[in-house]
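Here we start with a single chain on its own, the form predicted on its own, put down as structure tokens.
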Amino acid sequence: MSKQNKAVYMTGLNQLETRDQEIPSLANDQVLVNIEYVGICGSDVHYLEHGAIGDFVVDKDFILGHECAGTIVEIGSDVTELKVGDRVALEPGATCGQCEFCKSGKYNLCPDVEFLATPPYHGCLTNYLAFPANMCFKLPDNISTKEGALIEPLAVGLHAAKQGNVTLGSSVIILGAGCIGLVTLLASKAFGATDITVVDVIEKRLDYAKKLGATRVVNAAREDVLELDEADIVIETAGNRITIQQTPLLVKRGGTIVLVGMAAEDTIEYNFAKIMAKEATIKSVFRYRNLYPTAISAVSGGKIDITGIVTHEFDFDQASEAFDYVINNKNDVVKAVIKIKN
């Protein structure tokens, strides 16, 4: 195969290097995808800046990126549902299929998942990637591969809204207006929520939340969040100790709290007296499950417009500059993507 394959490796803290590498060989159940777009996720930035997330430690040269889409250029001998030329979004977690979690449909909880850009498994910031065909989802003609790369964060937002049982007429408070907060806003709207408040401290993110359909936005740097009316569902996406601690105070009696953001601290003081008095439900989110077809259908059918969250786009040869920009301009960037294929 006379194709050129490059990959961007993290070689140390805040250090990236582009290298030539072999085109990966295919297993029988895999497809070879020419990656076209990769989203920069907060987890990628965290690995680059800190070298670890919890127990997942980068201890060797490492390829980042897990939000991606592209075009199939080769298929394995056992692949029947996809063909060369299909454009696909890749769901980045390949699971065992055999454990109790996989067999019960909660495969996002599989302890043996091989998830892109989660050590020791390399990510997708490369021209060509071999990937299990059953985790590649065909994109309709009216969805670009740029939108396809955003299906991954959208799936997180959909899972958060489902965990909260957002439905027609729900009132929702979303704490945090980064990418995950905004896709949770889009998901909540699609599920029928009629009153959605989005809280953040960064004005640009709140501007985007307003554009994307928030009923109201609150800048917590200037306004008292605890003066808000209580909501049926409170979804925490910021991963911040303060916002996590606010959730029992903002949820209605009998309401639901959904914890999405991962805080730096493992242990956080929490007002359980409020939870008990309100008989509130607390749910958490770990990635997503069984949602790629739903997310793709919602975008294709016009129920969710995902393109509005992308604020910055970089070419593949600008990957190092892209990460530098995202790290140094966190107040300015809502979502950045890297265009792999020109």
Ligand SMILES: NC(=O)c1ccc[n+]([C@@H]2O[C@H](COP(=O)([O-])OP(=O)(O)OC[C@H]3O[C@@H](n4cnc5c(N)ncnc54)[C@H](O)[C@@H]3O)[C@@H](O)[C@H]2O)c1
Given for the second form:
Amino acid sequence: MSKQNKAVYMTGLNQLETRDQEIPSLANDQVLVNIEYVGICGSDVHYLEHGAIGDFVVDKDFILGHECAGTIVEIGSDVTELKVGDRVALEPGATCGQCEFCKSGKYNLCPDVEFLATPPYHGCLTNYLAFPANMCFKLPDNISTKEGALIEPLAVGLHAAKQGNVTLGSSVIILGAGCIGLVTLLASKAFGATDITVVDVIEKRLDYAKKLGATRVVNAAREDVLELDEADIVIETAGNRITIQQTPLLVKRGGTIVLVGMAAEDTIEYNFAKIMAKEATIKSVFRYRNLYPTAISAVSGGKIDITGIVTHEFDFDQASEAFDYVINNKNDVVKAVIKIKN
Ligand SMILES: NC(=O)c1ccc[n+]([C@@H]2O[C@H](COP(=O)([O-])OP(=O)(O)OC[C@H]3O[C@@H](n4cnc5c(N)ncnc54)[C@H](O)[C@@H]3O)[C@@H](O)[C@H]2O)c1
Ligand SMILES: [Zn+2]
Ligand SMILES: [Zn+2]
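For comparison with the form predicted on its own, provide the form predicted together with this ligand.
What follows is the whole complex; the chain from before opens it.
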């Protein structure tokens, strides 16, 4: 088979370069995926602009991208559950399978996880990727590979709603209407929340939230968020000191706060007296676990329409322009995807 494999490398701050490279060789438990779509995530942009996220530092040429789907073109000798021609969404974290977290099912907490585009592990902005078969999830015929690439952010939203125990009849306040706020909205709706308020400071993002089914939207630049009725579940996805500080004031007595957004500061002043008086619970989210099958069947069964979060699409040979555009138009872009395969 004659195949060409290109990959987009980050070679320095705000520098991308497309290179030809060998098709990766397969381990017995891996499949070779011809990648078709890759979503650009805030974390990819953050690495490109700043070279690090917390302790994860980019210190060599580095392939970005962790939200992807494609078609299997080759399988390792031990792979039995997947075959050539299957279209799959890739769950980007390969875990050890041996530690207490893996064994208890909380594999997202595995300290040895090898996560795509998290240094030192390269990402998926490439034509061909060798990946563990057990982290590749088959897409039914009625899900496109573009939707397949969006299963990753959707899984974050599902995990957030699950951590908050969102259920039929829940009232939910979602702080932030970026990609993660919007997938949290879709997930909360799918879990049965009947009253969902979405807060942001960008009108366009609130329009998306309204379109995707928010009961009400609030522009925090113009309205006082603390006037809102308290909600059973408050989910923080803005990653902002101010919104984090609002959570104890917005949650109902006995309710749950879910922290998803990552603030620039490690330490933030927080009203624990309110948490105590309300006997509120604080939960947090680190990626997701065991949710790809749920996400795929929710999209396939029509419970969640994920296509609405994609606002921009670029071709693979425009990868550099795509990142430039996303960086320079942060308010306009909710989710940009790169079409790898034409
Ligand atoms: N915990 C996890 O596993 C996980 C996974 C993915 C992303 N994240 C984090 O989630 C956060 C959101 O990601 P995203 O891609 O949606 O980012 P984003 O920047 O697109 O969205 C953040 C939104 O918050 C809004 N916002 C800012 N200040 C606000 C305020 N005072 N009130 C209300 N809204 C305000 C912004 O206008 C923006 O629309 C980031 O911090 C990201 O790092 C966490
Ligand atoms: Zn992502
Ligand atoms: Zn482990």
